[in-house]
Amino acid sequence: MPIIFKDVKYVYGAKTPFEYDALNGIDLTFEGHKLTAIVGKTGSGKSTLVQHINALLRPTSGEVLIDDFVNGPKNKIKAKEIKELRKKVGLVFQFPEYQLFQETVEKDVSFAPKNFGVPREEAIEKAHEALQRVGLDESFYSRSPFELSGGEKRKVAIAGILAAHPDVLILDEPTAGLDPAASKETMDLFKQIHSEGTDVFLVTHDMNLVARYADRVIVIDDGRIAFDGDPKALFNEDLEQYSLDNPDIYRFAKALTKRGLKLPTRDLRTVEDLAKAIKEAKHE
């Protein structure tokens, strides 16, 4: 689904002493099927950017085209149009478990498809499918979401988004607070969803996730586009200029290179890539 930002500006606190430009002249086009990472320091504008894609925010000036939907400052948008847009564009917030509100897991996850007009029985089937996808079996269906562990709550919240089968999935810091194993499990799920045809946007500060999963990376710096391209190209730049850290595998590879072991850092994405490169370098 094509998404186009045309000279988008967004101002927080307009006409107050706290006014500042969160986005300033954003021009972006998202076409094709790539898993896109959006990164930047805290307060750079990355979360503000993605909230324009499902019209949680409307531009101060400029416009965002999402398929045939226009999100601009002047056009009148009907509630029905907003509902259709949010059916297509699902947003997983940084702590999605805070969105839980129903008395059972089944009711919570089936709420979104029912809200979008799916008959009750079909909505429940979609809820069960989504729960299975995130690793929660039927023993969870009748349980209260508020009695679950933190990780289980997050899975329920994610299932609630997946049950609506969005065309676009926006993930705002989806692994925040998760241990490494849970983080990998969560991201592998989203990678699988992407491989099945859903466009995925990943908002993150974790450059290890960018290295492992992203096809395209956009750096937002003080409300402007500072970089847009291949992750491998970004990691061969000085990331300190963007207040970003290099992924662990790049830092390790560069440390080894300084000690005389020449490694092709541009080709590294995973720990497995690094191990293979070290093995090959030793045999040269």
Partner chain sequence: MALIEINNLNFAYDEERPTLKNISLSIEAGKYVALIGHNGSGKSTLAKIIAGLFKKVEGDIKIFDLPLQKENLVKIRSQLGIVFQNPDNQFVASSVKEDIAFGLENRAIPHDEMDPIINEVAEEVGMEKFLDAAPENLSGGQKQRVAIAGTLAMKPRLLLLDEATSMLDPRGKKEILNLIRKMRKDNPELTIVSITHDVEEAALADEVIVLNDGEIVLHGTPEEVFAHRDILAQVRLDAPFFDSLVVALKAEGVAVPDDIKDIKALEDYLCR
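Alongside the form predicted on its own that was just displayed, please also present the structure of the form predicted together with the partner chain.
Nothing else is written out below except the one chain.
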């Protein structure tokens, strides 16, 4: 789904003593089917940026076009249109387990599709399907979400977004607080969903995730776009200037290159890729 930001500016707490510019002149075009990472330090404006995509925020000036929906500063948008948009754009917030509230897992997961006008029976079917995707079986359907473990709650919350079958999926720090195995499981699921045709946006400050999963990376710094392009190209830059860290793999690759070991220039997504590259370099 094409998404276009046109000179978007967003001011927080306008006309109060606490006013500041969260976004300042953002121009962006998302077309084609890439897994896009949006990175930046805490407070850089990256979460503010994505909240414009499902109209949780309206720009102070400029506009965001999401398919045929126009999110501008003053245009009248009907409640129905907003609902349509949010059905298409699913947003998984950081620590989404805090949004659970129904008495059963099944009810909670079917909540979004029901809100978006899917008939009850079908919504429950979609809920079951979504729960299966995140790896929770029937035994969970009638349990209370509040008695589950932290990891299971997270899965229920994610299923609660997936059940609405969004065309665009925005993930705000989806792995925060998860242990490594659960992080990988979660990210692999999103990768899979992406490969099935959903546009995925990953908001994160974990550069290892970016190296591993992203096809395009946008760096937001102080409410402006500081970098937009290929992850590999970004990792060859000085990331310190954006208060970000290099992924482990690239940090090591860079160190080797600096000392004269010529690594082949290609995407390094995993430790195994790096090992292969080192082997090739050693054999030359």
